[in-house]
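For reference, the chain that follows is the form predicted alone, supplied as C-alpha cells.
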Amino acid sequence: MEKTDWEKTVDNLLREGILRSPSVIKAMLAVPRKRFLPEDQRAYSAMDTPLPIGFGQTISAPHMVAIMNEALRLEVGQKVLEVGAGSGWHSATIAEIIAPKDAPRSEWGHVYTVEIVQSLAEIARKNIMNEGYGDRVTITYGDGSKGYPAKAPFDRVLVTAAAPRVPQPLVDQLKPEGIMLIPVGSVLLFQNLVKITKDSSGALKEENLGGVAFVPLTGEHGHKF
C-alpha cells in the first residue's frame, strides 16, 4: 500500500535523524497534523513548515514538534504544562506519549495547556475532543506566561512562543529533575530554543539547542506591544 503524504513526512524526519524515539515516532504517525488545521490549510499539512491557523498564530512545522518532543524526554505518567495551545496538535502528540491507550489508565499522564487567545482555545478544545484526547488534555484560556499554578508542579514545561526571557513562574512550577523547553529572543529574529534542566536540589542548567522562529509570547511575562 502506498504511503500517505503524512507518513512520507515522518519518514523524512526519520532519515534526517530528527525522529529517534519509538514513542515519539508512534505519536507523530498517530496524530496527523491535517486534523488540526483550518480547512484552507489542510492541503499543505504534510509540508515541513509552519502554517497559519488564524488570529496571527501558526501551527509548528513537523520537524520542530519532533525536535521538541525528543528533547523533552517524555515518559508515560508525566504531567506536562504547555504554554500556547494553538490548535491543539502539539499537545495531542504529547498525550500520545505520556498517556498511550495501551498503558493502564491509572498510569496515564496529563497535558495542561494554556492559550491566551480565547477563540483559539475554543478551537483547540474542539479539536482535542474530536480526536479523542479530551481525557488526557486540559485546555485553559488564560495567560500561560504565568504558568498554571492550580496543577503545578510539572515534570515537563513546553513553551510554543518566543519569550523575551525565561518567565520565573514557569521555572518555579517545574519539578526537580524536570525539563523545560522555551524559545527565547526578539519578536521576529534571533530566537534560540533553550532547554532548562532543574536538578534534585533545584539548580538550573541551560542549554542552547539552536536558532528557531516562533510567534511572540504575550501576557505578563511576554513581549509588550
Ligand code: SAM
The other form holds:
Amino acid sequence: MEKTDWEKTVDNLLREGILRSPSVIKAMLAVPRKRFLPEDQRAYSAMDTPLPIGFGQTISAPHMVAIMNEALRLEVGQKVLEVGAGSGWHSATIAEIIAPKDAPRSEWGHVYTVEIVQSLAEIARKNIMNEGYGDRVTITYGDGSKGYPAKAPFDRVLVTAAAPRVPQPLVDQLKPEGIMLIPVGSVLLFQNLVKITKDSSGALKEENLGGVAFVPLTGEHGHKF
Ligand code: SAM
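Previous: the form predicted alone; requested now: the form predicted in complex with this ligand:
Starting with the chain above, the whole complex follows.
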C-alpha cells in the first residue's frame, strides 16, 4: 500500500538517523502532525519545517520533536513538564511514550504542559481532548518559565521556546536522575539546545546538543520586549 505523506516524513527521519528508538518512532507514527494544525496549514503538515499556528507562534518541525524525544530518554511512567504547549502536538507524542495505551493504566506517566497564550492553551486543550489524550496530558494556561510547582518535581522537563538563560525554577523542579532540554540564546539567532542532567546527588551536568531556532520564551524568566 502507498505510504502516507506522514509515514514518508518519519521514514526520512529514520534514514537521517534522527529517529532511532522504537518507542519514539512508534509515537511519531501514532500522532500525525496534521491533526493538530489549523485548517489552512494542514496541506503542509508533512513538511519538515515549523508551521504557523496563530498568535505569532509555531508548531515545531518534526525533526526537532524527534531530536528532543530521543534526547529525553522517555520511559513509561515518567512525569513530564513541557513549557510551551502550542498546538498540543509535541505533548501527545510524549504521552504515547510515557503512557502508551498498551500499558496498564496504573503504570501510566503524565504530561503537564503550560502555555502562556490563553487562546492557544484553549486550542491545545481541544486538540488533546479530540485526539484522545485527555487522560494523559494536562494543559494549563500560565507562565511556564516559573515551572509548574503544583505537580513538581518532574522526571523530565522540556522547554519549546528559547530562553535568555536557564530558569532556576525549572532546574529546582527537576528530580534527581532527571533530564531537561531547553533552547538557550538570543531571540532570533544563536540559540543552543542545552541538555541538563541532574545526578542522584543533585549535581548538574550541561551539554550543548547544537544550534536551533525557536520562538522566544516570554514570562518572568523569559525575554523582555
Ligand atoms: N510544543 C508546541 C507544539 O507541539 O505545538 C510548539 C511550541 S511553540 C514552538 C512555543 C510555545 O511556547 C508558544 O506557543 C508560546 O506561546 C509558548 N511560550 C512562550 N513563553 C512561554 C511561557 N513563559 N510559558 C508558557 N508558554 C510559553
